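The chain below stands alone, shown as structure tokens; this is the form predicted on its own.
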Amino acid sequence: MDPLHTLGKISSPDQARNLFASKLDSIQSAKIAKIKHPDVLVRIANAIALCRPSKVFINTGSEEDKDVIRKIAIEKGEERALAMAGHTIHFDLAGEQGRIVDRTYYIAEPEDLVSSLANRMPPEKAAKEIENHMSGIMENLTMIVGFYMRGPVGSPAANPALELTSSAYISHSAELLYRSAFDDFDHEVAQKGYFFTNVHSEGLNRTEDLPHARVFMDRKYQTTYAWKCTYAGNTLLLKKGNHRFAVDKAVYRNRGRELSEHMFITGINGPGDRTTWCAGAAPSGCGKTTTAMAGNVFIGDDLAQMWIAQDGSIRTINPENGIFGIVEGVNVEGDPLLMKVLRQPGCEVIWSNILVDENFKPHWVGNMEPVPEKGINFQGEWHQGKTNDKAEPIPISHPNSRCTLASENLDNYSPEAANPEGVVTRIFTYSGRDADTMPPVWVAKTPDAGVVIGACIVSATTATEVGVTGIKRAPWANAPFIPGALGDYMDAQFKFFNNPDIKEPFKPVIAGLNYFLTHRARGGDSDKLLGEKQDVKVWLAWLERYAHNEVGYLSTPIGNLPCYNDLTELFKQIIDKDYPRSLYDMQFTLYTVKIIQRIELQEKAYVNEEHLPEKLFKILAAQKSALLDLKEKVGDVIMPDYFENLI
């Protein structure tokens, strides 16, 4: 059952055109007449028939159409102009400032394998829910129809996608984050043989409707539905909704030759004007944008599509063309290039859930600027000292407050981002908010061990998910977006990184990153970071040299660690900072009991998963055995000099 077809009842291009003739004015009719692909026309018509908008606006991506969308967003009150030209503020409902994971479902038959970490609903029940909540939901509203490519036009890994929404804020965001591809859409759909469809409406946008808000993802028909919500993570379904479909494509249709990952893409400069490209995964809210900007040239901060090219290299594109970035903690010291865009005129920015002062200037937690006396923020009127109903101080901005902007505004933005052939990617990193266990950087000894690093990410939860707290596993930082069985996804990872078509000069370096280690974890009494935010530049620089066999390493049971002499040289060269041996020892000492506990956590969690490759357990068992031998021989705490003496 395809709910959109079943409920819309449009089955032919002629029926679609008849509906357009009755619903679209002459200007919009002339635009849609340029779209010829029958499946695209039928999909759009069914969404119109289901949602029954009062008007339909066809967005061709022209400057004139973009300007209309901006004006609708202001007129509807979805956005409000700020003091700096091109800057606007959007506030989500107070109860919907993160992904509503408890109300997000896959539409799936009972026999369909769905991730054990996700919710599911059978098609008949889902269709009834969609009918009850989306039928007529756009009455008195305008449906905006957008035609996008998730990646550069012509790229083998780019996905064509429709965005149909009554929210001008969402349409405005899509114009900043994705490539409008109206003129190329028919050709791309014909070439690829598929496209994604996204249908959304905020409805009346009331707090009392939030319990009825839903996000549905239909993998079979590659269609998402969202209603009665506005947070972009729930509603701009070109992003994480379509990322799930791209994961499915990689796992079930092109296993071993393609991956779709929750990764940044950044270029790291090396000796001789060399640039080495790195893709890295981290859960939302765990410093992915900061790490992406720590490279020398920037392509993306959130998503990556990769494939094995004919020359034997791994190529990567960013399906996005902009940043939907968390701003808490963004400041001149740690993020100078991003701050330049946010605080200097000349760039279009949509802010969300920050504080706006009386002069219509945005403020947020951690910007290292004076805090205004009062303003309006994510929960309404605000003043210094204001508390909630539990007498807790209300911060000036929500922890998941965001900025949305086009990447081309960044000084370090690379023209390679527009290359449909992608960039040759040598380094892959995995990280999370790990305060007490793993060192700042370590490299897998084999591709299989690298896949296991990704499978074993553990992270403190963040404000990106409503109602989720504590410490949790975050496999590949992609688990919320893996539609099928984790075992199938893991098998795809093993097959991809071991593909014999990857040639020797392009063999990947797969590593773990962790710059959330604290003093308390290494004998101190403070939760302050053991190091600084900017140190990640050095960890990336060391990985770049490692990829080109220009640095040594210490061989340990968990992987290869940097040598002190290489790091002290890079700290001085990259960030002009001294790096004392005492800090190195604290950061790279292995606490075997903690690491073994981490391994046992993974073993216990994975043992009941379906289709899980046995290879995972063999690698974990070998690491655990080696650590137990070391613990017996040396003790719980293994200093780096133990491994130095083995060289």
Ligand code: SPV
Given for the second form:
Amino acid sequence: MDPLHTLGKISSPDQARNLFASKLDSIQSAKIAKIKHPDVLVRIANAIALCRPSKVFINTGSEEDKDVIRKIAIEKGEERALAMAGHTIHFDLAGEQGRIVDRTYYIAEPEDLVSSLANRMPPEKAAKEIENHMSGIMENLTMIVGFYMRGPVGSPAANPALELTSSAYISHSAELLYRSAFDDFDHEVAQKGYFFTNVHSEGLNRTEDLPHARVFMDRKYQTTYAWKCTYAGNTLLLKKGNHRFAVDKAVYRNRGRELSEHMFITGINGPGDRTTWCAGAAPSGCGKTTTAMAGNVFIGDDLAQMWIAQDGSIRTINPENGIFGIVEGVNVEGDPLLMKVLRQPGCEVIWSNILVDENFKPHWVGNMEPVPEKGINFQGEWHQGKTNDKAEPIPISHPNSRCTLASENLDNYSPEAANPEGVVTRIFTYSGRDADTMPPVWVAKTPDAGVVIGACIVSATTATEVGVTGIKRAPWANAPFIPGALGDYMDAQFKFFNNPDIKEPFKPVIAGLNYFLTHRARGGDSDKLLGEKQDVKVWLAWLERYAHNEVGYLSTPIGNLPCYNDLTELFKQIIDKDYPRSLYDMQFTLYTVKIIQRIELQEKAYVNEEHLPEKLFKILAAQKSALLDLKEKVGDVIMPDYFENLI
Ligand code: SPV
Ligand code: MN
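Given the form predicted on its own above, what does the protein look like in the form predicted in complex with the named molecule?
So here's everything in the complex, that chain up top.
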């Protein structure tokens, strides 16, 4: 049962055209007349019939249309102009500063296997909810209809998607983050045989409606519904809503041949003219944008879709072409190129949930700039020293405040981002927020061990989900977006990275990264990080050399670690820094008891999952037993020189 069709009751392109004739003015009618695919017309018409907008605007992605959208956003008050030309601010309600996981559901039949992390609702009940909340929700509002490709037009991994929303802010964001593809849409849908549909309305955009806000995702009909909310993670479902459908496609339709990941894509320059491409996963709010920008050439900071090409290489595309990035901690030291876009004139930026001062300039936590006395932020009026009802200081910006911009503004944006054939990707990294256990970088000895690194990411929780705190497991940093059983997803990872179609010299290098180790975890007495933000450039450079067999390594039970001499050379060459042996020893000493505890945490948690490949437990057991042997032989704490002496 397809709720959109059931509620909209439009079944044929003729019925759809009749509805357009009664709802659209002559200019919009002329635009929609160019779209011929019957399924696309019927889908749009059903959304109109359900939401009953007072006007419909067809967005062709032209400069003229984009201007109209920008103007509506300002007129409605969804965005306000800032001092810098092209910059605007959008505030979400104070109670909706992240994804509303508790109000997010998959529409699923009782027999469907759905992620154990997610809420679910049967189609009939979901249709009732949609009917109750979305019928007529766009009365007095304009529905903006956008046609997008998630990925370069013509790419085997790209997916067509409709974004139907009454929010000009969401439509404006979609224009910055995705490829508007009005002219190619019919053809792409005909080629692929499917498209995704997203229907959203902010309704009256009131705090009192937030308890009734919902996000629904229908995997069968590849349609999302969102109402009474505005945060882009809940409403711009082209992003994580459609990412979930792309995960389904990889896991259930193209298992072993395709992946859809919560990963950045960045190019690392090596000796000569070489660029080696790297895709890396990190949970939301763990510095993924910063790591992405630490490469030499940038493709994406959030999502990656990959497949195995005819030549035996793994190719990757970014379904997006913009950044919806967390701004907390973004500053000239760590993120000079991003700061240029944010602080120098000439770029279009939508800010959200930061502080705007009386000169209409945006400010945020961790920007290393002077803090203004007062302004307006995510919770309303703000002044220095302001506290909340629990007497806690209110920060100038919310930890999940964001900037939205098109990647073409970035000096290091690669033209390869537009290549439908994707980039040949050799390196895959997995990182979390791990203060006390794993070293800054380690490489899996086999593809299977690499899959297990992804399965075992742990992270302190971050501000991207409303109401979640503490430490949690973050499998592949993708778990919130895996619609089916985690075991099916894991099986797809094993099958992909072991696929015999991947040929030399394209075999993947799969690594763990962790730059959140603290002094305290290594015998010190502060929670300061070991090393600095920019060191990540060195870890990436070392992986780049490793991928080309240009460095040696220490072989340990958790994987291969860098040798001290290679790192000293790279620290000097890449960031002009001395790298003391004492720091190396702190970073790369293995604390066997801690690592074993970490393995046991994973074993305990995974035992309860359905469909789980046995391989995971075998690999974890083998690592554990090797660590126990070492502990027996050498002791709990194993310094790198132990492994150096084995070479
Ligand atoms: C994330 O939280 O991982 C994001 C933003 O990239 S959201 O759209 O909320 O998913
Ligand atoms: Mn993300």
